[in-house]
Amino acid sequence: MPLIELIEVGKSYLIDGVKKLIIDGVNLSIARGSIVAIIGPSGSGKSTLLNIIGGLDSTFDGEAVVENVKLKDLSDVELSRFRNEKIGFIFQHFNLLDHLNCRENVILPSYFSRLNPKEIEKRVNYLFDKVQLTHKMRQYPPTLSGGEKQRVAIARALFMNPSVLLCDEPTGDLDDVTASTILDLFLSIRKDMNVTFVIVTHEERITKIADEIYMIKERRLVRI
């Protein structure tokens, strides 16, 4: 049973009245614990599908399934409920909040659970512990590098344990050496974890970690 399977998806936009089609007839199985990498040219579609697993974007053509739950049958309190403990998010630019330390950063989710303290002491001194950041805990994100605050922004979408990573462009801002680091540390999330992962990028770097590779052409998706 895959955890995620896209079914004939579609998504279009209206843009100065006129219809477009941005992604059709989307069919995509990707197991538990996989790298899936996506590529394609900006604007091709790549963060819309994202959106769209990630239960961001209800308003497609086809089904979408996570954890064997259609996302389409949730009421909007459930979807974010959904997403809240089922998917993490990592972006390009990171969406730390400057006026949080990088602890208060982390724990943000829990905002939205019934975690009781002694287990949220638990799960961020075990993430900074995991990313290497424990001594950076009470520091502020305008202080941190571009690969800290990446690191601080996995451990933040790790923070309810989900079952899936959607990442967008999470090397796009940061060197060579810095990617790298940050691409061993998926590796290991993957193995300790068993986490799955979704990686929409146009760097060929990340694909050489992924299990499987995709591009969007012509609206469609193909396996590379």
Second form
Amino acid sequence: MPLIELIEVGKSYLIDGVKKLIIDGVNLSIARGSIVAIIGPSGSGKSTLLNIIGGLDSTFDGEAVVENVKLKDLSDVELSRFRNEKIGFIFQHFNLLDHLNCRENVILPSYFSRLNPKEIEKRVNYLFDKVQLTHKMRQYPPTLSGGEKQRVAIARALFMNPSVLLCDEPTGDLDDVTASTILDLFLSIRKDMNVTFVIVTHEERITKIADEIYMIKERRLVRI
Amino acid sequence: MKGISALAIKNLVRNKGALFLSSVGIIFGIASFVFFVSLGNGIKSVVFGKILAQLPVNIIEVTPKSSTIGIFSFGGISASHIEDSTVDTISSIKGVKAVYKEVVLDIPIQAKGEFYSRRIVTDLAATGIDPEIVRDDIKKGYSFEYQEDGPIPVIVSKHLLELYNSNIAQAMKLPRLTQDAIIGFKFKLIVGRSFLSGVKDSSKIREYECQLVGFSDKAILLGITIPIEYVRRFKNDIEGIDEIKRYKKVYVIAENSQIVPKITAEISSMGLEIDKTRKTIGGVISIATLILGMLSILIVALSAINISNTFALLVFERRREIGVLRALGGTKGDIRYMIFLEASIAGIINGLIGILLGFLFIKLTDFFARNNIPDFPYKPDTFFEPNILIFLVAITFSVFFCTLGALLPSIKASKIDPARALTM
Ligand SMILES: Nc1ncnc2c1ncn2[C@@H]1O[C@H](COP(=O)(O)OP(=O)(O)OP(=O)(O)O)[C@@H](O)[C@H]1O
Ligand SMILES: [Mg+2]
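Switch from the form predicted alone, shown above, to the form predicted together with the partner chain and output its structure.
Now the full complex is given, and it begins with the chain already shown.
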């Protein structure tokens, strides 16, 4: 049973009254614990695909099933809960909230859940240790380097113990050395937490650690 | 929920600059609300507690309702009477010591006299009044009682003398008069005849001697006021009626001032008008307070537009952040709740600052009044009487209009498409 399954997924946007097809007839099956890389030119629909898998976009054609749940059947509240519990998002520009310190950023997902304070404390300590930023827990994001910011974002994405990390150009804003440490971190996370990775990227290094590589070509998803 | 509340507070702290600027209107509105309502409250208590308390508070003036409508009266004069039976009912109210009556003399009369060697004949209006109620206004050495023989005692309004001095004396080149100078002045009263209504039965015309014995606020303005017994006598002489059944006004004397409110309540429930002066003063202060209070609320309400603009702008600026919160599991409701909470907390803070500012104005005004305004009768230590209710109402208004202002922005925020906000 695959963790993620897309069946004949299509997405179009209405631009100036004209329907513009972005992706079409996408079929994809991802096993638990694997690392999948998605590549493609700018504007080809990579982020669009991640948004569909992550339950941020529910107005698409076809069927998206994650952990046996048909995403299209879910209400706003159910979909929000799905994102909260099953999905971790990693962005190119980190998307940390600058007016919250690192610790507060990391526990942000707990605001939308029912975790008790003790459990929150346990997870904070574990995750900051994992991303090696325990000493910067009380600092605010603007005082961190790019790599540190992305590590805080990774800790936040992992906070609710998700099954999937959806990463949109996770190393796009980082230099080579820093990018490598992030990739090492990904591998260690997969090993310790059995998390599945879907990574949108241009980077060759990421495609090297991926189990499968797909490319969006003329609106379709092609395995390479 | 606890987490979202904490987040709302942090968001507020971050945006305090923009929010404070847009809150200035609300803060000043709340401050002026507290200021004016406390002022109205304070003045009312000075007027009622100190000034009106000096008046003989156990006297209640009762008039028929239609007479107070003034120029808009449609019922005609005949409708504005207090019936004898009504007077009996009033007398039987618990705590009523006495009821003194005033009646219109509805028989034509004329005054005839010599005034600075001019012979004057003029039509007159007259009322009869219970002597008891004007006893304090009678000049020493004179009496205001009914008597078979001797001159009829007459009182006139203090304002009539004022009117004469300021207008008539000047126009007719006559000397000004003082009260003392004309007390004891005598003139003839012709009963049963007037220029206006002529003579009905010349055999019944009588002539009496009158003497001015005092000035009173309770005398009618343009005419004379005599003891009520004379009215009865004239009616008997001219119309053969020995009874008075309808009154223009009655004065109700309460046993003590504490019982006055109960009596007034009972009398007004009978459809009669009470104590115009007292009610008018109270009404004027209440209305002034109300208008100023409403004006302040209007300021607050208009400022809500400011708040609304600011929140709308903040929501627009924060759409990426809102997208992040949605990605992390926030529902539309969570986002709405968060923005709403921010507005409510801003409302409470604005309300508190406004109250503080209003209080500061109050203290400054009192300080200024104490040191710079010369003493006047009944000058109070403070002109203001703020109370907890005013504060609560102020906070409520502030929160109400802040959340009202944030209503549309919060809905807009919840509708932000996270997929779009995050990929932009
Ligand atoms: N909400 C939207 N309304 C209209 N068009 C949109 C919207 N979101 C995305 N698009 C369009 O859909 C196409 C795919 O966008 P998407 O963000 O998925 O591309 P991408 O592959 O992630 O590109 P990039 O590598 O630049 O991030 C683009 O042409 C974009 O302009
Ligand atoms: Mg993209």
